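Here you get one chain, nothing else, as structure tokens; it is the form predicted alone.
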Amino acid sequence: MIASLASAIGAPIVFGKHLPKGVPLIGLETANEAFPGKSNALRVLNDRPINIETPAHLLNDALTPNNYFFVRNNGIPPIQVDVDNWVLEISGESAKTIKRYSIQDLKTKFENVSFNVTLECGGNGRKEFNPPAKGNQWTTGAVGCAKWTGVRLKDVLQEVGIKSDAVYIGYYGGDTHVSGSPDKEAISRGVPIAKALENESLIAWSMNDKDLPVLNGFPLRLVFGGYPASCSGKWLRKIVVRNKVHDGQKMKGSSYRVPCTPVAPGTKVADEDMCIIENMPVKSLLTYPKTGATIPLARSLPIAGHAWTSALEIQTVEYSIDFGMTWKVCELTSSDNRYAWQHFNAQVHFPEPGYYEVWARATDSQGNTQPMLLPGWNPKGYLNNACHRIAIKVVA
């Protein structure tokens, strides 16, 4: 076996022999042949439409490698894309034009930029709500950040004009509602159009200097950094400018809001009382190690992980071994720009053998902190930031 693993690798295995029977190698993930792209170590939560999450430990890269990022689908995929012929309509009735551009349009009439952009879905988290939420019950993996390449949103925009009256733009993708029904959207949200004209928020073709995966919107999409990834539209044919709120399908009713007032768990919230979501909250991952290691009380424990926020940057992340009662302070990078997770790290010393668990919180430059617990129940189980923890055992 240790044999045909390092032919496999491409290199012996130093002690090989010591492997413990049943304990696979890191590293080699194998490609996954249902879901291209993809690495066969994410965990699937849905084939229908597709819906896969990164354990945390694999998301400890200072960019999420394109195998590893997360997949937040509500519709079928177009099966077969032309790029040559890929055409993006840029329409609606606060634009004062109607344009149509070519991916080779769109790469030789406006400035190519690249921002390293957090995307997170806005229910990530939601198994840990109860009464349980409807939906996919992501657990710490629909997140990642990534390199995205193509052109600012508001150059484009611009070019085709906008009314003084414009408050949205709403995207429409290639996806097909998974019924099959041609005459249904699978999803079409949008964002305000302040948001829209934000440096950052780009058209992209290209994640992690590589074409975007079949799953993550190619040949083309929107990035929008800070906002739930559900408004950051994949396989991207159309954007509409529009003089009020996008009115498209996972627009309206309770998704992607919460309610506007706190409600008891288990309440029943009408349509009316629900607010769309924008900013995303402050939040953190502990990427390193992973859950459940064991390691002797005469060693520190190197913590690694990152935190992302909808304001300017992170100020601080801070640590407890103690459920909360302390808090250590860890060393923190800055981040390559706005929207980007930044990095942390600390050396976690424990006083005795037993079971402890690393918590991890961040606070960001608003002076908005994670809650060690759950926040507020909502209906969809969106925004959790409650503190990420993991489990270490310490021997003698």
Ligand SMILES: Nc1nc2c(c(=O)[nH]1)N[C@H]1C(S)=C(S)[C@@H](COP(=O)(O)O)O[C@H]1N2
Second form
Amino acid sequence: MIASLASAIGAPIVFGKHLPKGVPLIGLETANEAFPGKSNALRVLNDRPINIETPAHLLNDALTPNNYFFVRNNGIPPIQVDVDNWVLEISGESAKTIKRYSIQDLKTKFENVSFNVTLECGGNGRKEFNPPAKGNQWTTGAVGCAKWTGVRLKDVLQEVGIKSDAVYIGYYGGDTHVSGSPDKEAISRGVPIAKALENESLIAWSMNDKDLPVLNGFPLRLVFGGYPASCSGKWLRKIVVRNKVHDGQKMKGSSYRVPCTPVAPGTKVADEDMCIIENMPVKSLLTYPKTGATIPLARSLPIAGHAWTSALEIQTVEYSIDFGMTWKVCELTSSDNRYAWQHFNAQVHFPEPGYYEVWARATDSQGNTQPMLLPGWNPKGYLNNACHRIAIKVVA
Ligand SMILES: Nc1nc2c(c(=O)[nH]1)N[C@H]1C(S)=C(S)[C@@H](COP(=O)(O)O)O[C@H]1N2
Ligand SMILES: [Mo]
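Switch from the form predicted alone, shown above, to the form predicted in complex with this ligand and output its structure.
Below, the chain from earlier opens the complete complex, with every other chain and molecule after it.
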């Protein structure tokens, strides 16, 4: 009994023999019945549609475990998925033919590849904007980095053939609109054709060497690094090659768009002055320690986290303990591949007992860096890449 608990918890239970019979361990995360495959340590923002985020300290792993990966649903996921009979159709006015593939076809006809790719919702950090924006009030947890395995979208598009007038691809998924209406998509977005043809753009069936979790798109999804995760269609059923910017659900109006030129907070912006978000900004997250940690003055504090960008790679990560007056450089790992997050760490010394904040700031290979407190306000609260802050108390 104790042995099986120890293996579930991932550590020996040192005084296990004294644990009263029938008493559950509070450190053991039980399966979450409402959200299959997801840890009950995640934070639920909405349960219809399901939107759940990951507390920063649970993102400390190099690759985000499937049960910790955030979920952003716009609609209701398909209830029963018949993997063997799942069909992906490739069509659209700029496709040379219409082709249909089973998952087995994809696995056998095209080179299977894996990339570690960070996915971040365009609305991550929305909670900090003022005046506030409607929508899920994400704090910092609508991000994760997983190993995705599948086939390159470009290989599949090449076999289908794309016409010279192709400018965009759009996706359709197997989820349904919250209203239950069968002829309304929950979401149907896409990317410019150049993005679709990138080496790391995938049609994936696996996350961290396991099937995709039901809530993350099982059995098939798109994965585009560096773009808002809304482009990475889940429960993927159809890809259309378009001769114009895809006009599916949540491509138009103010969805996943920001003002084409900066505006003052609270400004009303006409739809035609809103531009589609493409590359996501450089960002970082402190995943160790958990905010609120207390340490003795005599010790230095190890800090750790990840940084990511849509550029080639992260160049430096720095930290500050004096509200941004001075910065010190962290150690930084190199990138596994483009769009994988990189890990940083440092040993922090505090001069005297008291309250501190550790702030982290990343700079990428294009010289882009993070704003200390907030980037420009926008009506829908997208693209908040402000420095992440954690609170630390140092005691004598
Ligand atoms: N079919 C479908 N694909 C979708 C969505 C959706 O609701 N339905 N949500 C999108 C949005 S807005 C985001 S941020 C990502 C979230 O991916 P995740 O839930 O796997 O973390 O999926 C995208 N793909
Ligand atoms: Mo999103």
